[in-house]
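One chain is shown next in structure tokens, namely the form predicted on its own.
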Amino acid sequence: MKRILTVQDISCIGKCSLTVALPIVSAMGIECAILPTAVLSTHTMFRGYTFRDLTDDLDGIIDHWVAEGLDFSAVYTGYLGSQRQLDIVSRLFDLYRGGYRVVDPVMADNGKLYPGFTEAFAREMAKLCGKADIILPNMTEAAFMLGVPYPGENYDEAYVRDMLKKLAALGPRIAILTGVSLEAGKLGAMAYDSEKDEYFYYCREHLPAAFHGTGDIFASAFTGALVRGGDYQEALRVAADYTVECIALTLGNPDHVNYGVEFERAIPYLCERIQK
């Protein structure tokens, strides 16, 4: 059985990070190994959450895996909260070169860095992205990593293509910008394969809602589809379709919670989708 290692925090309540990555990857028929960087009582949308940093434990866990001769079909990172964690993932990428190295540089959205992050951290994240095979930033994260102004909604396809080429110049073979809208009422992602000098864009309807954790759902489904043997274009389609299905099912339930989408109810859709 193929195995994906995902490196990110775990929020005990919150439908994000490891609490979505583990079930989604597992449902896709792939073993999901985890390297938890921190434990939170809830995700950060809640007030008064508890937080336990696990950075000091990470190297020992990795050393044990190396001693056991364990390997991974992909190493996929989400939220990383410190320079030390970036350094540890950089070491992981050096140790496990045989599979995909996928970075979702979770640190910003809507033109602003998340609390606790700095522009200096964004520059260091850009260096980590340079060691990846595929990166999945949103428009804000891309702007901070490249040191350019955030464009808001004032961009066109030529601007997105230029951003993608600059992201690829950091080092990854494939750069994917998420949250791209090139026409009214549509939202999607555009990818650039630097080896083939090839662009790919896929979009779906833009549903009138914003939920915490949908980026983690997208990245988890994308990495799972990639490891199952799909190319990056098909993996992008699977991830976008599943994310939209999660949001649509959530909006269809008048009693849904406001802290995440009902990705669990959409897992049967995902299982059917990946068989096509």
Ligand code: PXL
Given for the second form:
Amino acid sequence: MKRILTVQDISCIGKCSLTVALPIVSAMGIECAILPTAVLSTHTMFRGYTFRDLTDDLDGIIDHWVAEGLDFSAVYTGYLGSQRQLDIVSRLFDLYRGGYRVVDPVMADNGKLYPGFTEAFAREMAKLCGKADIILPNMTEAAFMLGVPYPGENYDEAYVRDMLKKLAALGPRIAILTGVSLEAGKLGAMAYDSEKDEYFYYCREHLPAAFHGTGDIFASAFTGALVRGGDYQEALRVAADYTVECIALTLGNPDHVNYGVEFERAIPYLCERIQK
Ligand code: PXL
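What would the structure be for the form predicted in complex with the named molecule, given that what you showed me was the form predicted on its own?
Zooming out: every chain and molecule, the one shown earlier first.
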């Protein structure tokens, strides 16, 4: 069985980071190993959350895996909170060169950094992206990493292509910008493969809602589909289709919670989708 290692926090309640990566990767028939970077009572959009930093434990955990000779088909990182954690992931990428290295540089959305993140951290995250094979920033994260103004909704396809080339110049083979809308009512992701000098765009209907954790759901399904043997284009389509299904099912339930999507009810859809 293939094994993905994902490095991110545990938000005990929040439907994000490890509480979505574990069930999604597992549902795709892949073992999901975890390196939990911190434990929070909730994600940081709640008020008054508790936070336990696990950075001091991480090197020892990795050393044990190295001693055991364990390997991974992909190392996929999400929310990381400090320079030390970036350095530890950088070490992991050096240790595990055989699989995909996927970085979702989780730190911002809608033009703003999440609580606790700084522009200096974004520049450091950009360096980690340079060591990845594939990166998955949204527009805001890309703007912070490149040190350019957030364009809001004022961009066109030429702007997105230019941004993707600049992201690829950081070092990853493939850069994928999420949350890209090139026509009214549609939302999708555009990828640039720097080896083939090839762009790829996939979009779906733009549902009238924004939920927390959907980026983590997208990245988990993307990495799962990639490791299952799909190319990055098919992985992107699977991830977008599953994310749309999650949001649609959530909007269909008037009693849904406001802090995340009902990705659980869309797992049967995901299992069927990856058989196609
Ligand atoms: O969904 C990304 C994410 C992951 N982990 C924590 C977060 C967030 C987004 O805010 O707060 C702790």
